[in-house]
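Only one chain is included here, represented as structure tokens and corresponding to the form predicted alone.
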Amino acid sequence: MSITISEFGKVSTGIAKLYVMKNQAGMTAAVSDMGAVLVNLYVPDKDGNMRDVVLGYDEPSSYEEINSIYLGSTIGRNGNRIGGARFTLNGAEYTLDQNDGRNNLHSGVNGYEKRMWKVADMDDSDTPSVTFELESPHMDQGYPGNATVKVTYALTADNKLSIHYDAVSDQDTIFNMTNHSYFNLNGAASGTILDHQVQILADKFTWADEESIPTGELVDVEGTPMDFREFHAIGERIEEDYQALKFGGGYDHNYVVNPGRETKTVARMKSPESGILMEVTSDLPGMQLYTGNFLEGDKVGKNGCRYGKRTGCCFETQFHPDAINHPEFEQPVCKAGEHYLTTTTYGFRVE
């Protein structure tokens, strides 16, 4: 087990660093203080070869300047959308950036993924980890409360990458953080993920309008192309004549994976080519499946690769989108002085 630190490159506020964790099985995770982003994730395939299974960039300036598609991003304070870019908390109305039509997406134009974080802790033991910390002042992005936010990446001996969030504010506020990594189990420059097979352990998803804002209705997946309770290839039904798919341009939907808030497996994805299977565990009520429908090939990623449509798949664990405006959903409100604590784990093995 080890952690190595190197210069990643220049950003507007100085020099970003890369922190590379490695376990005895050879799995490697590289994270940066620029945006607390996940840059590389090398896992062994069925032949023992290492594949980098997350999309990303070769230099930190790209994460800061051009990453409008959120590759590897730590999203905060609130992931996904807030309808009308406004919400009411304790009788006060708060207005956010309208950066997705008239709505707010991933907290607006000044997201946490574009900022330099400080390293609060490192552990070079059998489970190497790096903890990044960010101070988010009152009314930052439009949210109330002075907040201290921490994100810890840890790599286990059995090829699991855990991402733990710990945030606290001096006022009641919203915390709904997530990681926006795009996974491609054949490798970051290997083409589309349409042949990847996905399983989502959910009976329902949150129906959304054409702006991807939930209506409040929870819809059964039974008999629809949204049903991933058994493994299905992503490309098998993605073009079907189903209104939710047409609104999202493919899969870009929140599943009700964990209404009891247990820590459990919520999704799996596997690749027939590489033999890699990824398992997602979470303690949050929802998970957004996003199949890269809006990647346009205009962003130059690792090794000069251009990421086109559906070249990566996201599994964004979260409270349901626009939950703050839907009292019927579990609320992402964190009381003053209380800690927002949640962990998502991505585990890997071969079949």
The other form holds:
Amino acid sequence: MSITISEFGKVSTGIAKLYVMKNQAGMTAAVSDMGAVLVNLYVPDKDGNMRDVVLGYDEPSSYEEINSIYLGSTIGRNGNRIGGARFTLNGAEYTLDQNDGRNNLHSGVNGYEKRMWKVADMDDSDTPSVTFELESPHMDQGYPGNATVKVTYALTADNKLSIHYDAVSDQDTIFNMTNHSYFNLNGAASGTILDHQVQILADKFTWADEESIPTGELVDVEGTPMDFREFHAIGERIEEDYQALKFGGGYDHNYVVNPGRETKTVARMKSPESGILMEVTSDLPGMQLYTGNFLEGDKVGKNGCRYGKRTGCCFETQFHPDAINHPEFEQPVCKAGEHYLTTTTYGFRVE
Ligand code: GLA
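Given the form predicted alone above, I would also like to look at the protein as it appears in the form predicted in complex with alpha-D-galactopyranose (GLA).
Up next: the whole complex, starting with the chain shown before.
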């Protein structure tokens, strides 16, 4: 219904702006050209009060300088880990930053989430939207091909935040982008998400080693604390003596949500306290459930809040981690000149 543009603050390359989209229901989503990040997401709770359900910062410089925990981040070119920080494509070997032990995480030290994007388009209609665009040159982060990457945030009249990615490169390359927002359906500064109930529509997850690199094995969730086919509180089984949970320090695993790559609901989360239910749809094969196990309260977030362990939960839709080194997984390779097109939505209602 409307888009309000304001100055967000200073970053190293100039002034970052904040674009606040609002729909008829009063839901708002604030995004910035600094990193194409999602900064605020105000959603009505069961009493009709608006709650900001994503973790973040008050200054754009924090997104640029201290956001090693990826609050609200647009991750690219590749989300999650690439084992050994190397891969082979069309017979050529490529080397990436080792920024997570000997592995590559979220494309290394020069992630898209730390860059200034330009605004390519804005639509101030009933479904307000903002499109950010980034030029990512050949060998940027170690990936081949000059790429043009676009991310469109749109807010629908029925309270869905849609995130659409459109990327194209002049050489075959990897595109596996995701949004790393941490959701807390009681509000960004309201404690842990352990009482939140989660449903993930997946029978299997990718087994990973102690470095969180998939072994290639797809393990049945049946009979394990990984089974979220029915709603379970996050805290119910997170401390169970189960190898995968020990390796991840909690939930930090990739679910096989959508092998057929349809557009469908892949997960839901609800909070009994606020009554807010979030529904995630995607057209990608995997989704990382990450329960904020590495949050340490060491960064100052919105309103001076320090986000401690498990105070937010991420639903990162993507190809499976390290897919490029696992030919048995669906490949995140995009051919030269073809468009990588994918959409994830986070929809909200009260229950
Ligand atoms: C992803 C990973 C986690 C962690 C976070 C960032 O979700 O799977 O292990 O690295 O990013 O802190």
